[in-house]
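Given next, in structure tokens, is a single chain: the form predicted alone.
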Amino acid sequence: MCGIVGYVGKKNNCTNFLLEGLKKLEYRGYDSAGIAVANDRNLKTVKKKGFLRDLEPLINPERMKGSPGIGHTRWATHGEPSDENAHPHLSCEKRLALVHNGIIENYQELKQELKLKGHHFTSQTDTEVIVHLIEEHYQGDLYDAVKKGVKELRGSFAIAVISADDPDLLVAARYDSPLVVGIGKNEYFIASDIPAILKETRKVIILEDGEIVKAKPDGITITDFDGNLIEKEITEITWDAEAAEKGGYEDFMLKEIHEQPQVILNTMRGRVKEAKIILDEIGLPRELLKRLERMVIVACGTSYYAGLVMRNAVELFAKIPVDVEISSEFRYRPMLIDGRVLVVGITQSGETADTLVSLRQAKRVGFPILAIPNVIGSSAAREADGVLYTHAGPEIGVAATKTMTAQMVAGFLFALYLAGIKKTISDERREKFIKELLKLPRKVEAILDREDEVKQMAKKYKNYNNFLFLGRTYGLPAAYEGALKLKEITYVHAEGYPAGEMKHGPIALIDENVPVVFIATKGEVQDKIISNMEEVKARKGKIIAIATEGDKKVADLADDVIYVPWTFEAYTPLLAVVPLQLFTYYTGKLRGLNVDQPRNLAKSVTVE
């Protein structure tokens, strides 16, 4: 979720615009920043780890005069936050500068090829490969070099490139990563998001996948990657600045719920190839994983529920027992685990205090550690023996939505990877699960298309003050998470419970004033869930069910049904939590609450 800005036009000093544009993108989160401008047929570049306030003192106004220019705020995905890894990146001859948002899947292969051709790399990023690739094709025509270069890239990218040799040209391209062009009078703006350019213009062109823009002060040309001209509509932006930061959504939470299909793709990107899971990046020896006898997962809050999903997947695929522990409890218990054990810490920020202490204690005893964080270079990542990053990008809303989705996907990937190493399921069966994994983004999109149905349901239940969420086996973590979300966002009392435990206490709460939410998707225990629904119905309880599309048995019992597409049972929590997130969001809005910043909560719990 890096921020990109670019300018070409009549201003002979675009540095102020670049900085102001980047400031408008700070809400996206970042760990370093930089700008580059063309000045007297040279490129002037300044970049720095940290924030824009760290970058600004380094900018010499006279030295950094010029046009065109590009700027960037980086959210690290390859290579830790550092000055060297910050963008813009330069070509060997320092005649080309480039910024990039996205993930290049084949950067390792391209890097090796380019090294053999004499290119010298100065960073650990996937991005630097692109500028060297364009340099390899560059014969004095920047647009042509970009057009040839992008065809060799696999993955997602939005790029903006300038050349010292052509001070009136800015070239940008997009594939699977957002990019907009702002239209001014004899000037053009490039940005990864609309807020960066709203102060300058409200006329924009939204680039689509596979499009390149060639911008000069006297006009722009847009083509596809083969050079075919494309006519584009100009859109007039009517949002105010705050709405623009949220992409037109009313709140960050809703925006982040809608980002989940892309987040799933990003977390799988480069890790699934030809029905194979490739996770050699994590840094744990295959021999260690092959000999594993047990796993212990430590986490807090939503990450703990993602850990439960991962446990079910690992036990199903890799056939080893897995314990999931709440970090704040695990850290105070005797370390009685033994044998060939891998300890896994799941933490969105990588800074969760209780999880960090738990990992350190396990490491002191001698157990190998795998961290699953969302932040490159975080404490958990630095202290672990192996790291499996999620690629959710910054999450602004306090309640975890897209980061949990990314954690579940990471758990599925690791479980299938481990199964491949340990040979615990057949290649044919493993391939089926991998192929289904690749279908999940579209299935989440299908659920989001039913948003209005969920909103109507929230209107019906917004005034209830007690809820039960029930599930079994694979559906249980989704029940836990649904209850937690409702508590966090709406301040309603909600309990997540194993449905089989209903008769051991919670059934006493059930009457017409306590809606019961069942995770009732198709699977081995669905008949048991339906029996629980019958028991609630007999006590005049109101039933909301998450059910598989077309399931009439559940529909006949429930007062309201939210349908999700079919998937393998192991993957059902990922689909089931999405409508529960929407239900929580709209219930909170209808109750007049601040859904992005619920009371008493912090995004990252860095103290005990």
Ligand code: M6R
Contents of the next structure:
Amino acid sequence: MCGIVGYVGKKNNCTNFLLEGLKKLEYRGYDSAGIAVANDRNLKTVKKKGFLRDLEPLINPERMKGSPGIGHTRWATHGEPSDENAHPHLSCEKRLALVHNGIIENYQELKQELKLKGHHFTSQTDTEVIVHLIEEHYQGDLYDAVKKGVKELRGSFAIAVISADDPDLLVAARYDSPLVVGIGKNEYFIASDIPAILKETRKVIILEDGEIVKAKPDGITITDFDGNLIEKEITEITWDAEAAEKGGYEDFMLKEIHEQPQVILNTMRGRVKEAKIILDEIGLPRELLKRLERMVIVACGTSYYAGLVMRNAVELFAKIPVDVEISSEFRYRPMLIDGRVLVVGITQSGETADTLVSLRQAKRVGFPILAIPNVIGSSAAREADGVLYTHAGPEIGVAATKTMTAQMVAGFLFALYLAGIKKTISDERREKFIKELLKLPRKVEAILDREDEVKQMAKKYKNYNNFLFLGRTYGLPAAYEGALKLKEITYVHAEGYPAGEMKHGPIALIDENVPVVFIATKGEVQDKIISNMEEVKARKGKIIAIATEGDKKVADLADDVIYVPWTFEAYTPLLAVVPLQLFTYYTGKLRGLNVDQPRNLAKSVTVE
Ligand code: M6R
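Would you generate the structure of this protein in the form predicted together with the named molecule, following the form predicted alone above?
Following is the full complex, with the preceding chain placed first.
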């Protein structure tokens, strides 16, 4: 997501701090950057699409001298990467400047209201409404205006605001998006992430949801959104800069695994309202969706497995047939699909060459294209007729973890949305599935609480060189993904296979040296999976099972079991992959490998 920095204090020129702070956030990925400073009762702003190295030459040191100041690196969510959409955003009178991290769900409504009141907008962002909203409330007291403004926002936000009329004040607030205050001597630093301020101070206050900070060179006050004072503790940061980038985790992969509960929320944000799925943002006509007869999903690697999960959900809810194709195969096959078909490309980077070519070919012969990318403004997003962003935030580790989770959530949302349009599911049933979707973040947290058990298991199995991952129906994509993760991060040979196919070949591999991981969660075919487990046991194979909380039957058969909470069968892969990610992570660490950058792999495969 975006990076935020801010400064108020004794320096009469904070531009250097802003730029240095933003540089420390570069590792998160971004598409544009900007800064604003108060100078001589005016605000000076520079912002630019691209990197900090594109912004820096535009900064005239004399003109941009000043304090307080705010800075931002943007990872686009609403509105493509462009100079206009870059932050800071200014109010109509250019007396207020604001940076924001997060997503404002009700920005359309607010924008309409503010336009009627005469506000003029210059960007396509959701962020710009916040600065106009604060301007609307502003009567000479910035803190008061922010306090009133934030109460009208729905969604997630960390904001920092300065005013040309109050050159000694910085106001910041947070809701569902991180923000910290660094404490210096007669100076204060604001940042979305600790690395940005570590060079200046190690004393920080971590803001909680619903808190506003009013910072002046001579002190800060922190209140809730009603203005009640809050006493906060000062935390002394002991991490080094590298650990701070990883939020205190040893590796990005682990950090990203732990981000998944929040990612699920972010992908659902603004899209689930009163037990309905609202996805009109994707830009495909409802009439087209209503008449849809079939879907073809194209993707590679982990995204392909997320495609299998999406297929199962669409077939279950919207009741149309779905094919899932590996892009590098699809592109060379004759395009024989026919009828009212939607072609969907799932690609976190939005730049995978084979997926892009597959989408282009399908588009050329006239099929509507939906892209499900994570990166805003990526090629897939630009070329598709409709876009459903996953909003997982930048993924730094080469292994796809949180982006797959976000892709699965996007797939569930689309399936339920389509089912609503096609009326293939009763309101009551849809409501049940939506309610369960909302419980998934908590259920993933419960699995992450078991991290230590998985770590112990990795210790036990770390020296095995061959694994089988087996699942059936809804559980199968999780088996495929478990095998892929283990291969790419630990270089251990692992195969994902439909459990029912075991007898047709892979069973020959089974002996005490080949652990078999079963996705054995509760569901329609669980009895069949249990029979497959018996078959493995009879051949002295070692069994690791992913089972539903409290399932004794599976636990009795398995050598090791990891429990996941119950959920509807269609959602089980989302829970089942989490312990498998952890298992891979710890196996890789125990084997002394670089889990963030495995050999021979690139984060985005832009060549054939
Ligand atoms: O950017 P994409 O989602 O299109 O990437 C697809 C695959 O390259 C990617 O999922 C790859 O398999 C990862 N290494 C999985 O961890």
